[in-house]
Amino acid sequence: MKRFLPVDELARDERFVRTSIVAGFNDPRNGRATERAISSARLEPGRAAAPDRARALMHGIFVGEIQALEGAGRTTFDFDDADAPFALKLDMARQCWDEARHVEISVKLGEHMGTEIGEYTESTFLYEAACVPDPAMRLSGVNRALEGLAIDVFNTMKEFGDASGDPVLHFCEDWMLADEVTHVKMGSDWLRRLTEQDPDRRARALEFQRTVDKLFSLGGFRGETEENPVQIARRFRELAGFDTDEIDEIAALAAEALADARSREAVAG
């Protein structure tokens, strides 16, 4: 098996339609005909677009879990023990077990919500973030940034299930949320351990994390206002190893992304 498998060699069947992250956010099948459409309202049952948004988000969770499984699996294999300690690989193998379970749960939840595999597009950015050659950057970009986003998404979907009277959605999202907190905490702990003697390497890894966080705040998708479909889950992020300053920075990046989207929309007319 080759190390550092490129994204275009990932195995998918004919049901999957890949797209870039920007095109994915603008895909009309995702209910996002314009960039601002993704940030037009908080995900609440009383809103007319909420069911379609929830189904699109559920499909996004599903493909994200596949890529999280693939990314964690690659980290167990791509690096020598000198670059990635065996104990880190064991943690990544444990995460693979979790992600495989999440894929199965997400498939069933998609069916429960009336969505089929391939109904919405797949962006492969999560796996691409897992292709960087430095394991510290993988931990910051995937386990801290993207799994951190998963904390926000799962908490939002859990609350949506509770508000809409769907105990199946609420229970499943709560179950997966608990796993995501451990995944982010593993990333936080291992990032500190790998870069303990190399502050420059830690700084580069955290800058990569900020880049990923800003990208996934595209158009205000995630934030802390009524205009953000996905709400930042501060308490769960704290449990996962984020301090208040880090969470504030993520919220600021989300606000900046929303402001940028509004400016582009105004210029477009």
Given for the second form:
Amino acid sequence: MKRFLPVDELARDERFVRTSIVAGFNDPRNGRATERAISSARLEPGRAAAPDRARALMHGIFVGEIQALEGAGRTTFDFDDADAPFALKLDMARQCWDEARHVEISVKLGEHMGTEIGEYTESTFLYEAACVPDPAMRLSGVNRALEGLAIDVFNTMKEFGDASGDPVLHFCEDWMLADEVTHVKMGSDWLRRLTEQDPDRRARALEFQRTVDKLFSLGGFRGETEENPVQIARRFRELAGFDTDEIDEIAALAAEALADARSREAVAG
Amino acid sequence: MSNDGRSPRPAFAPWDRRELPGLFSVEESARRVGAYSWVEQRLFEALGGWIATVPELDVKLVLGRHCYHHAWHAEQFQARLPELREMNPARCTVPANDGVAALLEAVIEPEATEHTIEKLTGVFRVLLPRKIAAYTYHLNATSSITDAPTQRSLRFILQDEFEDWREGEMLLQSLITTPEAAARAAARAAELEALAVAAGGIAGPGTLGASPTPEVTP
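Return the structure block for the form predicted together with its partner chain; the form predicted on its own was the one displayed.
Shown next: the complete complex, the earlier chain at its head.
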């Protein structure tokens, strides 16, 4: 088996439909960001579109968890012990188990919510971030940026479960949230250890994290206003080791991403 | 019999039949534990790498779970090595011989998405049975008093191995649904078994018997 498996070789059964993040990014329906100014875009049970959006989000979580599983797995294999010490691989193996459980939970929650595997498309950007050649960048891009996003998403879904009277959704999301806090802490710890003697490498890894954070805030998907479906979960991010400045920076990137979407919409007319 | 706490009692209750000594010296136990750890490390890395290469969703999830099991086994063995006077565990975490390295290289080699049967056969029909045999031999042969910490780890690890083997075998049986698939699995197992025989088992010659290094006998 070769090291560094390209994204186009990810193995899937025939139910999965892949789409590129560029296609998703350029989808004219993203322009609805401007319409959101007239009402809340938060995931709330009172909105007519809420069940469909929650199902789509759950499917997104499901495919994201598969890729997180695959990415953590590749990190156990792609590097020798000098680049990724045994203790890091051990943590990644543990993350494999956690992500495998998250896939199982997501499949069952998807069925519970009335969707099925393949109803929505799969974008593979998470795996691409998970398979950059530098393990430090994998940790910043996946464990800090994307697992951080997962904290926001799971907390949003947990609150949605609460608000819509769905204790099963609330229960499952809360358990997954606990795992994600652990993964973010793990990523922060290892990023610090791997780059202790190399500030340039740490700077590059943190820049990559900012890029990923902005990309996954696209179109105002995540933020702290009524216009963002997914809300930044400050309390859980603090538990995971983010300081206030770091959370403020993510909020600023999210606001920037929403402004970018509006600009594109204005240009498109 | 008085039970006022002052009457002398034997150190070993009548039902406690543990014996001194065992078949392995400190050095031999460390050598074997280091060899096991090397195998567990290569195996968990391979299972992790394979997750992205198998299209079957249930297999993908099982590989994710088992990946951690084997990583945890490696951690248990690594933690034991300094207690066996091997202060640099990396020095002892090596394949027992070139044949074991060749066996693991062959087990790990399949990559293509259509080779799930070959991947699982190598792990669940060759490597895990070999590990179960080696660990059971160690468990039974070493002193249950002096090497009790290794035994305790081996018991936990064997529990995982039995359960994982069963789950993997069931996956294989559900995938092998044609004579052609059965032939593929059999050919793969035969190819790898030959390598395992040439290596003398996962701990080298003496994996299930007399060790090439001096032993302590009762």
